[in-house]
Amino acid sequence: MGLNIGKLNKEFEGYHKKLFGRNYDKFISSISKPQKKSIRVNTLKATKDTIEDFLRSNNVTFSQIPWCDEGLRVDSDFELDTVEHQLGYYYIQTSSSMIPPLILEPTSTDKILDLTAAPGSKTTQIAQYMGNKGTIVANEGSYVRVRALVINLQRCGVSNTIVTRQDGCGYEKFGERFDKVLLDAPCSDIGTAGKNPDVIRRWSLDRVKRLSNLQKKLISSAYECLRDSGILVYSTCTTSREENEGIIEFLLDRYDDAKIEEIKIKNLKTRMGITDLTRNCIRILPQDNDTESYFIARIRKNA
């Protein structure tokens, strides 16, 4: 039985009916049910064949995540927090959160900043794509969350990453400049509604606007941390225009040399940004790929 969104939050219902129009009912139906479990094979420690054999040996049915070679959907109630997971052979991660690192396109020679890195899902994914070469700076402002970040980096065998604990809103003041920056921003988390209905209960436009103000500070800092021709990937797991297209429009208005680049991911259905300036951004709706909601933009500096 799905969530009664109107009973939970009338303000949420009214806003999203206006946002999604005729797609609203499908959207609500999709976020009202938990997403399938998924894992990412950590190729720094294991091969995909090894993990697939492990799943088969435990009678676990699984399928390939179409847009991520290392990603597997698990179609059973198998408890994934196994010794193999704790040793870092694979990482429990939602299928949609595997997309921003793919769009970042990390290479073994890059110097990369993950500005809001905890708990480390995307940092560890970036590190495996880099083959533990190059350099990642993983920043997190919260002491509690930075501990989780360090633990995940260690268990996944990541050795090319420096961890910092600083306020991401002023990170540019340290003077370091990066080839690529990932900003997976703190947000209203509507993508997680299937497992956490409280995100709908506490949703309000006032809260969205407060988060938007934080996101604007973070994206300004992230952009200024880029070298010329550097790439910024901005992402959220939420739906509101104020936290998504509105943030990118703010960036374009503030920086004349920022350009949104087109995003193409094989085997993933995406929708364009909903404003004229953000058509090259992508929205990932839960009904299209059986995923969380996501918004992603790829921006080049001094294009």
Second form
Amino acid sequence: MGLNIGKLNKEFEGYHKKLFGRNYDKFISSISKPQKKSIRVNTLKATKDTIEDFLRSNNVTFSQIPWCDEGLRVDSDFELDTVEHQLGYYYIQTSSSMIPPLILEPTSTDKILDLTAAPGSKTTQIAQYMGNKGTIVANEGSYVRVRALVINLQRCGVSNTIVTRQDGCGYEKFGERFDKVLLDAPCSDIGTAGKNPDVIRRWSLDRVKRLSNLQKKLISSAYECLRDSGILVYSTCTTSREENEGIIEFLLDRYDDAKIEEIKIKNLKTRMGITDLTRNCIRILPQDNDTESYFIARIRKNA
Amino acid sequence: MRRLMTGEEVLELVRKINLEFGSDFNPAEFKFFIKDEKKKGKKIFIYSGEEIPKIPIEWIGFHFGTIHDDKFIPSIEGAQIIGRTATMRILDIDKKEAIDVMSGFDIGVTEEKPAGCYILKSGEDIIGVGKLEGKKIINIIPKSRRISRQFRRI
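Could you give the coordinates for the form predicted in complex with its partner chain, as opposed to the form predicted alone above?
So here's everything in the complex, that chain up top.
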């Protein structure tokens, strides 16, 4: 049964009707249903064949996530906290959150900063693409979330990562410069409404504006941590213009040398950013790929 | 306080590990860090990235194992690395026992073996280490790595 959004939050309903226009109903019916569970095979410890055999031997039906070679959607009844999970053979991760690390295109010689890293799904994915070579700095401000991050890095056997516990705003003060920076920013989380309808209840334009202010500080810091020609990937799992296109426009306005790059991801239906300056950013809508909502931008410094 | 181990310290550690587990562990790709946690022993971390001196480190690489009473006790990840070539101090357990171990339970053994730390292997999977005392393997899997009991699959 679908969520009664109007009853939950009139302000949310009004804003999103205006944002999505005739696509509003499709959007609401897609976010109201729970997403299929998905996992990412941790190739630092296991092969995809091994995990597929493991799923088959437990009579679990699964399918390939089209845009991520290591990603599998699994039967929603299957309890994923297994011995194999605790041994780090796979990571329980939503199919849309596998996309930002793909867009970052990590290589084994990169020095990468993940500015808001906990709980570590994207950090561990980046590490596996780097084959535990190169260097990752994974930052998280909260002590509790650092603990979750460290447990996941340990479980996945990630050896090329340093964890720091610092405020992400002002991280450039350390003077370290990175080839690539991932900023998966804290946001109003509307993408997660399928599993947590509370995010709709909590949504307000005031909250969006507060988050937007934080995101502006974080993206400035992330950008200043880049070396020349470095790549910044900015992402959120939410819908509001103020937290997405608005943040990218802020960055372009503040830094003359920032340029948005085109994003190409195989087998994924995406929509363009909704303002003139942000056409090269992508919006991922739940009704298009059976995923959470996502927004992603790829920016190059000094392009 | 965590510090980088010297080359000599690393060689001594590797010698100790390979002697204890009959392994052929080669540390070439890693830097080793040590943190003395007094009563809990000396924790060893391995790291394959570059050193970044400017930033304050909270955690580095992964926990490889702990030196306690001059014995090296590998973490799950440490056991998975050492276990690739280990020929001694390995105990084979079955699937059900592996689930019990990962749920936090001690398990029994029938074979007589010297007491101490053993790598636990279930089929191709190395699931960590346990401490053999008499005919019982005492569970030392960290709580953060145990599967939720209500979801145990038998």
